Structure formats: C-alpha cells, structure tokens
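A lone chain, given as structure tokens: the form predicted on its own.
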Amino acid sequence: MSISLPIDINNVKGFLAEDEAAALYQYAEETSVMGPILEVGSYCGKSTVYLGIAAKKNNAVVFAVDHHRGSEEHQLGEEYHDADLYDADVALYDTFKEFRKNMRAADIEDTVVPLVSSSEVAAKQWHTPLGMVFIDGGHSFEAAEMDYRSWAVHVKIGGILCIHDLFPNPDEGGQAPITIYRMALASGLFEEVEVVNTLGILRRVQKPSK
C-alpha cells in the first residue's frame, strides 16, 4: 500500500515496521467513518501520524492516551532510554514536545487530540464508543492488562482491536502484549483478523454479556 504523507516519517521517532504502519492506515480509514479511534501509547507519534491521516479522510478524531513520562525501557539507564527525551531540568523523560512538533508536521492537530495522562486515569469517565482502539503502551503484564480491560470494551461491534509486539517466543520479547491478545481472543468478544509482523488485528464480534 502506497500511503502518502505530509512528514518524512523516519524523522519520527518510534518503533514501527513498515508494515504494521500500513495496517495500522488502512483499518484505521475502514473504521473512522464508525467512530474515534484510540491510541494507548503515543510516544513520538510514528503510529498517531499514519492514524490520524487516515482518519483525517473521513473528517474523524483520534484520542492519544500517553503520559509522555515513557516506559519502564525509556528511562534512564534502561536499554531504549533516549538522551534527546529526556529532561534533565526535571529528571524525567518528557516525548510530548516532540510528539506536538511531529503533529503539526503532519497537519492533523485538528484531528489528533492528545490525552496527556495515564491509560487508567483517562478511561475512567470513557463513555464513548470506539471504531478502533490500538494498544501499544508499557509492556509490564499489569499495564497491559489495565490497557486492555480500560479499553476494549469501547470498541464497537465491528470495530478493530489493534496489539503492537506480539512475540510468540519469549526469547524474542516481552510476554505482556501477546497475553493480553490471548485474553482478547478467550473472551469471545473478538476474532482473528490477521497478524501483521507483530501487530495483532482483532474484529469485535458482540457484546459483553449482562
């Protein structure tokens, strides 16, 4: 899939193949015209670019949920801890100047609406249902987790339920977001799309039983 943006996207920060990029676009134009999408883990914004054109197109929005704090491996001394983020005046790592700079680059502030807070906190007055909910925030099992059950059950019936870094073999990554994408699938609730690289796509299929 040829997607044409407005950025050079490899001046964007992130961690996102190719392919998954162009997955991410197309089921994110599919399902805008059903309602927002919702990103739990914006970092830089490599992923809300290509949502958020993608939505754009259908005049729709896009929630980013990040704290813009990083994960567990962003922080200093850890293995993806990168010096340019990180906040010495504060001692914190800080990606939302970096994450409002590639926005605007894109051209979609009017369609990317950033949440700058915790996956928890921000779901806990959430009412709105979702045309599709990406979840690719910290990778513990109990951030995945909280993700997942914030979340999911926003997604409308047909809508998309997107995972970033499944790795089947534990030796290739963490455990965390393939868990989560096993409980999804367990529940019912959604089926198999397909895998993309390591992005899982699931549909929603019914509602949550009373």
Ligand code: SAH
Given for the second form:
Amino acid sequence: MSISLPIDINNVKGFLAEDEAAALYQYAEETSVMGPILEVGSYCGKSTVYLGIAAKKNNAVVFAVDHHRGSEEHQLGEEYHDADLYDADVALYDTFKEFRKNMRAADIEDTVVPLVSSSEVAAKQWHTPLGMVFIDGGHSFEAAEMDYRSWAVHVKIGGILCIHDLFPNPDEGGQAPITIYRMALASGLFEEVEVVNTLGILRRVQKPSK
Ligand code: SAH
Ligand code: MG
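Shown: the form predicted on its own; wanted: the form predicted together with the named molecule:
Every chain and every other molecule in the complex is listed next, the one we just looked at coming first.
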C-alpha cells in the first residue's frame, strides 16, 4: 500500500518498518471512528505521522504519550544513542523539539495531542475509552507491563491494541513486548488479528461469560 504523506518520512528519525507503518495506518483509519487513538512511545513521531494522518481523515484525535527522554537504549553510550538528540546543557536526551517539528511538517498539529509525560503518570487519571492503543515505549519488563496494565483496559470492545517489537526468537530481541502480547491473549480480552513484521495486532473482544 502506498500512503500519501505531506512529509518526507525518510527525514523522520525512528524505529518503524514500512509494512508496520502501513498496518498502523490501516488500523488507525478503521478504529478512529470509534474513539481516540493513543500511542505510548512517539520518539520523533514516525509512528505518530501514520496514526495522525489516518485519524485526521475521520476528524479524530491521537494522544501521543512520551516523556521524550528516550528509552534505556537511547541514553549516552547505549546502542541507539543519537548525539543530535542529546541536550548536553542539561545532560538529557530530548526528542520533543524534533517531534514538534515533524507534527508541523506533516500538518497534523490539529490532530495530535502530545502528552509529554511518562506513561505511568499519563495513565493515572485516564478514563476515556479508546479506539486503538499502540504500545512502543520502554522495553524493560517493568515498563512494558506497566504500559499494558495502564492502557489495554481502555481499548473499546471492537477496538485495536498494537504492540511493537515482538521477537518470538529471544536471540533477535528483548522479550518484554512479546510477554505483554501473550498476557493480552491469555486475558481473554483480546484476539489476535495478525502479526506484521514485529507488530502484533489484537482486537478487544467481549469477555466470554463463564
Ligand atoms: N514509535 C516510535 C519509536 C518509539 S522509541 C517510532 O515510530 O519511531 C521508544 C520511545 O518510548 C522513546 O521515545 C522513549 O522516550 C519512550 N519511552 C520509554 N519509556 C517511557 C515511559 N515510561 N513513558 C513514556 N515514554 C517512554
Ligand atoms: Mg519499537
């Protein structure tokens, strides 16, 4: 599928494959008629662009949760550190400036609501049912489990939960995302729709009564 975007996506730093981006777009277009979309882990906004452009078609909203301080792997000296995104004055990673620039370039500032906050704090007073949740935040077991427990409950019946970075083979990547994916399936609240590359897609279903 070729999606027409008002921005050159190759100039947006991020961690999302083309097929995964297309799937996010497709499910966001489908579910944003049901309620807002929420993502955990926006970084510079690559995934947010796809969610935002799709949601905009339905005059919907995307809540983009990220403290913009980077995950473990982005910190100084770590594998995915990007020196351009490091604010040496305060010795902190900072992706928010880049994120804002990209939202503006993609013309979705009227659709995307940035929540510059940790996922845990953003979730504290959250009560709004969501059409779709995309989890792509911290990859420690604690962070991933917190994200799952904080947000999955807000997905409406019929809505979609997407989890990024599923690696069935532990040699290929961390096991936290796939662990929460399996938790979601085991809960009986979600059914697998499909897995696109490393993106798992689940649909919230009515819990069968015992
Ligand atoms: N979806 C992005 C990539 C996200 S990278 C893309 O398409 O390119 C993971 C992001 O999660 C980082 O920006 C990091 O700051 C954020 N993050 C990690 N732990 C977090 C937490 N506990 N709360 C909020 N954001 C978090
Ligand atoms: Mg990811």
